[in-house]
Amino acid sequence: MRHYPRTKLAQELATALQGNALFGDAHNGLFLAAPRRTGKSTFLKDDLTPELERQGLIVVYVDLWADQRRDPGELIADAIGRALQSHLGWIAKTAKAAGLESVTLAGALKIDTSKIGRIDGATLGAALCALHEAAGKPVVLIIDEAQHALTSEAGETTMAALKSARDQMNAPGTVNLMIVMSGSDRDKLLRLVNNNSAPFYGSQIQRMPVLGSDFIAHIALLIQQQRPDLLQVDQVTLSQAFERFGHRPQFFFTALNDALSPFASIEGRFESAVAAAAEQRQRDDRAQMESEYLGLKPLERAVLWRMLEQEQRFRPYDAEALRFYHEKTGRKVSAQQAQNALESLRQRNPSLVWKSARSEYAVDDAAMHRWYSECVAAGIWPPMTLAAFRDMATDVAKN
């Protein structure tokens, strides 16, 4: 499948970032939230970055999930360092040819040529200023999965340093540093902006628009061009299926490929087969989360239940939480036992719990929140183990 460009959205965000949108605040930081696998990273790399570069800006992109073994602060520093190195390469070569160990940029910033591309010799703010001066253009720093920065002290320090750099490089009517931060979990991303101690306090989290009817129309046109025998494609059915897939293109394309394959053994229209695949994916997703939940120990289930219910209000060891654990497990639970359960949830593969450097906890996958809300709304929460279901059936039979 060829890339589906979202040019209009990229242009609108580029305008807002440069402070040219009416009443907009994106030039102080643009925070975008979108569920996993809905095309967020693809948009940032293949749509927004080229548009910003087309408008004459320097773009530095870093994905904090690209290497989860490394500290997020280090990943950000390295990305800035590499961009700086690419723009100072000719300066460094000239300095070395002249036998110099360092070069002074713009008459002020002295850069050690042996450390070009490394941040340990300069602050992030100094490096970003150097990049701006060397390129002669404004800089845009795009941090994908930015909430991961909050999982380490170095990452938190980096966030504060970036806020400081923004304040130093920008002035009323002048925007030299633009920051874009994206996240797959809005609740985690909110921790960067939602209290006085947050580095970007006061900024707003924007929900990134999901691919919609224009995307479905594009897909329908491609199908009709390659398979005229399928005219007219039922866009309504495809749109409903795409929504059931959680607006995730990867799963949608797989279903389309299966339905349109010459080896497919389907009866009727291909759209119906795609819709059936979407419904099956929903069932599989729910069954997977239910299986993970029921596979936990009683206290772990109680802790996870509390997290799903309380969301950002979750406090793992307060009196109300301990009473909740007691009520759900039938035994008294200490703060230490609750902490052990949390750590066990974090150590699972994949991890069920996210922890910040400040010991704030959240459910790792935002999809579990949607599953929980759907179950509560349908009156089928909590899921029951087979043993519990049998006990209930026995009680019903006796009565």
Ligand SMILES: Nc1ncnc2c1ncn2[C@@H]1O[C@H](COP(=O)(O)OP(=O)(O)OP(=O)(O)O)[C@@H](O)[C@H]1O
Given for the second form:
Amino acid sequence: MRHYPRTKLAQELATALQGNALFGDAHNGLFLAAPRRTGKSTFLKDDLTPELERQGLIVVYVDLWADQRRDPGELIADAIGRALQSHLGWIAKTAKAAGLESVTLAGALKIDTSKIGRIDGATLGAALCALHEAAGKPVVLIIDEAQHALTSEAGETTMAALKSARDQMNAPGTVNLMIVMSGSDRDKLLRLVNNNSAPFYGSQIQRMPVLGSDFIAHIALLIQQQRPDLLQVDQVTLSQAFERFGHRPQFFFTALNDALSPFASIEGRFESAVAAAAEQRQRDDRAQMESEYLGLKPLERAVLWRMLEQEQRFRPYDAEALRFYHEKTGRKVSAQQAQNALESLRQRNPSLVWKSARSEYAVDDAAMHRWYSECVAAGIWPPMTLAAFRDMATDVAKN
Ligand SMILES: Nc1ncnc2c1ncn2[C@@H]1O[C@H](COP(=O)(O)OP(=O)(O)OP(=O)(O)O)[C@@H](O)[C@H]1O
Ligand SMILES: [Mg+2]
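Given the form predicted alone above, I would also like to look at the protein as it appears in the form predicted in complex with the named molecule.
Next comes the full complex, and the chain you just saw is listed first.
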């Protein structure tokens, strides 16, 4: 299915970013969180970027997940370097041809021509300034999966450099550098804004809206155009199914495709088949998390449980935590053992735990928090291993 444009949302954010919303704070940095696979990157690249460009801004987009082997700080610097190169390329060439080692932009900034395209943390601010001067336009830096920047020291330094560049380039009424950061986990993004020493202290994390009823209406229209025999498409059932799919278009499209395929052997309306697939997906998602959890060693399970329960308050080695591990595993647990368990949760593939450069830990996939709360609410936490279930059944039978 082709991209469904989210023009209105892009326009609203573009206005807010430029400081034109009445009371907004987006010009100080826009932080957007939405669950995995719900269309963050697509929106940033295919809706927000063209809208900002249409409004005459220079956009630099970087995805910190694109290459996990590379340091996040380096990825950001590279993206800025590339944009700078494309704008300064001709200046550099002319300067080099003239035997000049550096060029001066707008009488203020001196750029070493041999360094264009190679930016480090220290020159990041200067590079952004140069980009703005060379292009003669405000610059928007979009950092996708920004929480990764906090997993390395270079990444943290970059964030601090960006903050200071923002403060230097912007003034009340003048916004020359806008920063957009997105991530799939609000708790992790929070670490960029939530305390005095956080680089973007004072900013708020916004929940990026997921695709909604207008998207479903668009899909229904497409189906009706191609298959008039299916008129009237039941949008309510499709909306509910999309919600069950966690607002993830990919799974939804696969189910639609299967249900509408000429080879589909479904009885009744296709919407019911899509709804059934959504329910199945929900069950599969839960079963996968449960089996992952049950596959862990007892201490790893206890640590993960504590993390799910405590969320941002999680402190892995305080007395309370050690007592908790003791209670759940039935043996005394040292801080070192808890650390080993945390590390092994982090080393798993896919990793279950995320660690910041300051050794703060969080559950890697925010969906696990939802699963945990649902299990607690339904009174079925913790999940039981088959062996534990058998023991319990034997006990019940005995009494
Ligand atoms: N507006 C849209 N119209 C059609 N398909 C979309 C739209 N937005 C997202 N999708 C589809 O949904 C899937 C996930 O999108 P995307 O990669 O943008 O999500 P994400 O939130 O960035 O995911 P991740 O958490 O993996 O980074 C892709 O297959 C994409 O094509
Ligand atoms: Mg993405």
